[in-house]
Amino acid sequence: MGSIADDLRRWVPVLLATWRGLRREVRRGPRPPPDALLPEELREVAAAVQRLSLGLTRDRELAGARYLDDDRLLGAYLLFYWPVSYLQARGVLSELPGRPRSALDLGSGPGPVAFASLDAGAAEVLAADRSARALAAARRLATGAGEPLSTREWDPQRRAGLAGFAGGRRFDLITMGHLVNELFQGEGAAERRAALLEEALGLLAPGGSLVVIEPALRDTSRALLEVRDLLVARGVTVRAPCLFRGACPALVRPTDWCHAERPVEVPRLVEEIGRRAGLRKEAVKMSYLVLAAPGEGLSEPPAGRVFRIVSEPLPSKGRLRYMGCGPEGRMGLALQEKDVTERNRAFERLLRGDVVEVTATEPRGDGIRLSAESDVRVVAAAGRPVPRRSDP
């Protein structure tokens, strides 16, 4: 992921920049480093770190809040959630089918899914969001980065409606990234968030996608995952993780969720902040989904006997074994270090996310185990696009 990880890095002292422009007070003394913060900076911003962790992640008691309009929780964002959240919007645009040309970014904050899609090769998006501060932070980093994005207040809990809001344009992409958990809760949620996702679905171009990306947390996957049923029934394609068209397997037990995983190499300013608060970003962990304009047929997935890695390895005694999601369900998929051959030495490397094709299968408890003669093959690596069957 280098090539992400050094677009992430120039960012860094634009970050910076415009953290140190919301703090109030004036420092007196040697101008800062631009790329590094002092030691009694980087105590004030590891502590909203933990505040904003606490509240998003743990008790949620800042989900939904207005806590953007915090310049503090703001700034922690900036240098923290900013570049994760940057890192996250890369990882699930790589995976579109083409370059879009224009995006909207809905609940956008300061702009890292934003910045992000334009790194990604979009020419122009407008970001969208109901907290001002956030949005004239997102115009001081495209400022001092020189980007093309263009800004304007957004609040859905009273909005009269996407269309209008767009004023009849139409998207090649349109994102959302963390806002879809923090909308509409208590009963008919799920309901209230999938015409949410209708109504975007209804502003994008011919071939153009939706990108929801969610926390990684059990309750916010599965939540997502109750969205993404909603609407599979009512006909909407998904583009990404899904190879089916069906109900989510996930969802069958109560313990199980669905989330990717991408290896990530942080700046070091978000390593330093993340020792300091207590959390450490060894790997970019997210849900989401990708979904298709209104109207496209469901492409098939790869020929053969396809699944999607949804765990971490499980090795036991003597065996290795995986979670793999596909058109047959999820399931186990394992074999024995005595069976590992040239054939199917691929399995040993798998990561989360990778779709593989495998042969020569036999059922065997919750799944089905290889064998010396399966052949296993990566037809597509994590964050890459699955190649598919066009409908006859």
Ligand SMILES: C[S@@+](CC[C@H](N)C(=O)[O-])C[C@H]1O[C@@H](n2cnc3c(N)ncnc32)[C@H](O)[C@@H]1O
Contents of the next structure:
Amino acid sequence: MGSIADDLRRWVPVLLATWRGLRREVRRGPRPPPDALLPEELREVAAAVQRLSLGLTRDRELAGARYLDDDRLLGAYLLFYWPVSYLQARGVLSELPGRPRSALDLGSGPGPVAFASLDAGAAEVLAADRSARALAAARRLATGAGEPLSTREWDPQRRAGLAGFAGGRRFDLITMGHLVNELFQGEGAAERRAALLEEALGLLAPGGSLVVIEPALRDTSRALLEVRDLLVARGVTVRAPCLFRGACPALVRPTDWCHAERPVEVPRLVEEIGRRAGLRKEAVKMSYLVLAAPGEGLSEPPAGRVFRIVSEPLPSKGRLRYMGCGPEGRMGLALQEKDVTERNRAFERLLRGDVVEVTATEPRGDGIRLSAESDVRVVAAAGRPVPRRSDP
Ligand SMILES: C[S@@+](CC[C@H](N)C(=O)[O-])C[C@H]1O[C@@H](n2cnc3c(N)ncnc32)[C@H](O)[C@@H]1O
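Alright, leaving the form predicted alone aside, put up the form predicted together with the named molecule.
The next block holds the full complex; its first chain is the one shown before.
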């Protein structure tokens, strides 16, 4: 298997061909290139991406609206958001303890998360969404790439949730990519979202996982953490990213939130569209949860004093600091430059999402301070499964 970025590059011509199929204009002249946009195509996509970006992230007017039934917005989704969702999903699926066989993608849209599951080793995926047009685009992509995808129309707000959804079928993996924040807006949203996730957990085979990916925005991230807390209080096991078992410490202060980042390059096409649409450089950032199928119980965190790094490096005069979150909670981890040694040098290169074990620390301010005697060991790099205590 090649790298995730290589896997995505193979999708670019398929996405472009599907996007061109959605456009109504009859084109004269030479065939456009299979892996790049013509200047007038770029202009058109960038304008639609601007509309989508404004509606989904800034004024949020499109959240929950039927934007994928509009061919221009669906097209913009395919060429700009699809590749990013794909990379986010691959960056989370790589944390699963094993390869899923059968998968269900809820709120699939045109299927970036469904295809990410297939590329991550799933043998078959059922994609479900309320937008028939988005599902048709997903089927066209599946045909173009020769992938085994089936689709089904589904609207959790209309019918009785997932009851009778799959005729008793069980899945190894259920995914929800950027769906939860679009459902059940307003009062009682967290409760209703938690109820839907619990229902989805009921469709998992033993050992299976429910993966929820949400945008890396403070409000949608905090809303996901609230849902997490409701589920944790009902005994649901969080596989990732949390090592802390109690109520989320990022909800204590209203300005805190939690997101992940994966160091993957987005394709040139996405970069070009983003630049043209005047958007910030797209990095692969998301908030996410991986929940375990019921009955699995809690697995012990790795031995020692472990933390997941939940911030970027926070350098200040003479010291480097990160926020970490581990079995004992969320706190600052700091190392003075003068205390850097071979044993703790790894601290200088930690990435958001890495899980580290630290030794020989002392309490300091709102957290702990490492010393020249501290060892720093990366137990699991960002995006890799955290070994359980019983693993070799
Ligand atoms: C932002 S898109 C996400 C698509 C894809 N999963 C991804 O991660 O890129 C949100 C999806 O949620 C779907 N959606 C929103 N409200 C829905 C509802 N009430 N029922 C079913 N799907 C819904 C939309 O049709 C859309 O496909």
